[in-house]
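Below you'll find only one chain, the form predicted on its own, shown as structure tokens.
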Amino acid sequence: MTHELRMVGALMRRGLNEILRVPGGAVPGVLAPTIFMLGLSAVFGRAAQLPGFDATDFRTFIVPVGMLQGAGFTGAATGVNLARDIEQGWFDRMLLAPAPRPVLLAGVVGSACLRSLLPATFLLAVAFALGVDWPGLLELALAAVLVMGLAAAMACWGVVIALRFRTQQAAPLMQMGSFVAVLFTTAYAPRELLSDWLRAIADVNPVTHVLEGVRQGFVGDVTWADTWPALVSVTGLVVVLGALAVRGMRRQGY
């Protein structure tokens, strides 16, 4: 167990060291959610005045969306980095290590969880500076757990795609998975204001529950009725996509 934990820690440190060694590769994923928040709030800021909109400020409503977008970008970047390691042959050497495949996956995914806090922190710093209300420490802690959980799920998705295509050219498919998952939710308007077809998709999309869980404190109070579906949904995503990722790693032939 000690050896396996050390292996996970080493892989997590390697993933985090990439930020220091190649900071330019992390900058777009850190800045993009904040840029989206600023652009969308500038264009659609008056939407908060619509009847039925349950937030007084559109920026407050959209900040949780940016946090999940940052988690998605981080997960996609994890898949791209793995595809690069596959192309360069480093991943084949890692598979020869005396460690079970789930341990190797845990190290890769664990680094994505920690890295997802970078875009979320930057986004929140800018949002608070612009006047977004402070939600509270408990609310931020819950949001951080859900953001890291979604980053883990999207990292597993990126690993599945990287193992399937074994090239960085599959990066758009990795990014599209997280983008679509967040887009077809109550991201930009409350459920009651969505079109019928989009409302139907949002109702069955598990990321909708995750978003509503992160949005607590920013819009409304934290309630168990919104918290447990968010935790169950993000756990289910990690379990299903993680199982697919482990299956892909076990089929690599070593």
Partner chain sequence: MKAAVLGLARRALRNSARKPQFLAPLVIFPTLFLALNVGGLERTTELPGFPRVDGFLDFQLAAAITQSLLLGGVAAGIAVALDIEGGFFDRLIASPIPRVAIVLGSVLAAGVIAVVQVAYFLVLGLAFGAEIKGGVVGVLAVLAIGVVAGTGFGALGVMIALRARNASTVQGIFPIVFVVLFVSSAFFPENLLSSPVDSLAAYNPLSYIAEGMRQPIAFANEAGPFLEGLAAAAGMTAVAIALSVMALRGRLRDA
Contents of the next structure:
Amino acid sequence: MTHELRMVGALMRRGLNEILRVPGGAVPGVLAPTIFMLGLSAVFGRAAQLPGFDATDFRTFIVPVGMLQGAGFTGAATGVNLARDIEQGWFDRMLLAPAPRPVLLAGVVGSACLRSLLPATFLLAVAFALGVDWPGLLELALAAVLVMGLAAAMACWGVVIALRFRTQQAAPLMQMGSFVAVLFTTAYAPRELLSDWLRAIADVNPVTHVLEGVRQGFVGDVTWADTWPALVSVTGLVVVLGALAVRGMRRQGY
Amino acid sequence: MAAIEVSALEREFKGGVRAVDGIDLEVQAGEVYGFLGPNGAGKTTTVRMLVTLLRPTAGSARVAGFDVATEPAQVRRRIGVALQEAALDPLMTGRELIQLQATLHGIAPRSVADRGDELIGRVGLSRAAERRVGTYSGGMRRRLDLAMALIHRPEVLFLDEPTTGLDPTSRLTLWEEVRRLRDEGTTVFLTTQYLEEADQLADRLGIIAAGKLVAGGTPAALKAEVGRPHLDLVLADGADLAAAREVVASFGDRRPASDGCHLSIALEHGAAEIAPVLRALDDAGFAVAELELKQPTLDDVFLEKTGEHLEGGDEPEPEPAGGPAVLG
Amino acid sequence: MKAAVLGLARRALRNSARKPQFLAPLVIFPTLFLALNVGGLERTTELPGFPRVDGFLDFQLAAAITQSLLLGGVAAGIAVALDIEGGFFDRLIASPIPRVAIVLGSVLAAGVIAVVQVAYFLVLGLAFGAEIKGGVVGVLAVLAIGVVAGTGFGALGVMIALRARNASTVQGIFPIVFVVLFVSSAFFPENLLSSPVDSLAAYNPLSYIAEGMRQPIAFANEAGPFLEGLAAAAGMTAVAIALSVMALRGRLRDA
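What does the same protein look like in the form predicted together with the partner chain, given that the last one was the form predicted on its own?
Following is the full complex, with the preceding chain placed first.
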């Protein structure tokens, strides 16, 4: 078991290595959710005056969306990096390691979890500087767990696509997946204000629960009723997409 | 015990292409086995099956005593692999990569430090160990790749075209290393498209063409099987070549090739025939300016077995940088 | 000169058509965004101060077109950057065609692609219940502004590619597309924007381009907004082409 943990650690370090050594490459991914949050709140800010909006401030309402978007981008980037590793042959080296395939996947996905905290932290720093209320430590810890969980799920999605297409050209597919997953939820407005078709999608999209789980601490108090669906949803996503990713890996080598 | 046993191994890709079409071979422990063939013959596909990166579609293979299809984890533990694309993370240093490889093979970093240093020294990368791999030359990358493949003291080492694209000096360095490994008792499975490499390194070799093994044996036996030595002569200036051909026509295969003032005679009875040929020419008054006895080469073997020459013409042109631009 | 420009434009168009994976994001991404904005915020048309429209989709179409055209500019830049990386660009410079044709060919191709982009979003809008109030004349007005603006965004992309010289840097300006679009009145009425965007939007040519296209779609044909939009697009395009020709000169001087 310690061997396995050490392997996960080593692969995660390699994933993180990329940010530390090529910081320029990570900048767009870190900035994008913040730009999005600032832009949306500047443009659509008045939407919060609609009756039925449960936050008085649109920016506060949209901050959790940005955090999850960062997780989504990070997950997609993990898929793109894996596709590059497949193209260049590095992935063969990983598959040649005498380790269980889930351990290798955990190494790849684990770094996505840690990396997803970077755009979220930057976003929160900007948001707090602009006057978004401090939600409390426990609330932030819950948000961090959910952000990391969603990053893991989206990284598994990226891995599935990367293993299927084996080329970085599949990047838009990975990004599109995370875009739809995070935003076709109650991202823009409370459920009651969504148009019928979007409400229908948001109702079946498990990320809606994850988003509401992150959001509750920003717009009000954390309740168990909003927390457990979020935790169940994110766990389910990780399990299902993780199983698909492991299956994809077994198909490559075996 | 055989280190590698392959029986009726096949790999069929989508669309019915059989890259490997029923290969049988056996490699003894401690042997260097050369797998020789042109690009696209099925060398890499065979290696990828033997190292558990690709599932065979039929047949079986055992490596280090374990079945590649049903006991892949056991196989992985016992083999070292240096693939054609020396895939190395350009952002990491040589030493970091060695350590990562050790960790991936379940070796605790502490116990591997000395072994890592030893391997880095052995492949001549001590001074470059702290540099990022992105700055390495092609030869350095291959050497580092080899060191990584050796970190867990594998029983069987697979080298897929280890010197393709390398300059002659780097190639010699790698050959030295392969010989040293054989001396230490490591079984080496080496694919190559270079005849000289197979000739220099392999104890035994197999020739693969279009997915099938067309010949196998020691280099000397294969050469003996197909060829006789040739005597190449250069006559002194002004000699009447046609007359000289008449003189030597009674030797060798009786169809001496000639070109300018060159004569080439396939000797029926080997080197013992040199003296009679020279004597006959001398008696007829021809002066010989140069003389060379040419032994059959693996290319002759290859030509005999497949009807094609191996070297030349099958080296792919390097792609121009950037690629995607299309001429209008 | 004319033949060289047309030939290079044809080549650029053919390359785009052969690589749908580069072109598809130009419409798919703005389509997703359009769906999201409309689905999530359609009730904002009830806000006090929101102009009278039949639906938020009618209002948002022009924003999606503008966004798509901007992404088209990024794609034009990436194509030129790939030509520079691949060496094709050097071959063009070494050939006897006028230098300016190298820039104008790519820019013209962006203008042609713009027709497709505008048409796609108008058809999409009609399919999902939007109405083009200005009728055929309105469609022509949208096309006029869209093509001129698309040409200009293409020129901006080419300019950035000539300065940056590698495709990944050009790709990196992607987020900036959102920034410039967010500080305009493309997505929301100017009177409802929050500070400081509300005051910045008045100086952003994208505001006029989007509103110029929105007027005939969501409201009615009216000369004022149309002329403002066309003027903004034409001005931006003239400046962008001048900048890209200057960038080409700079590149030739350095080479």
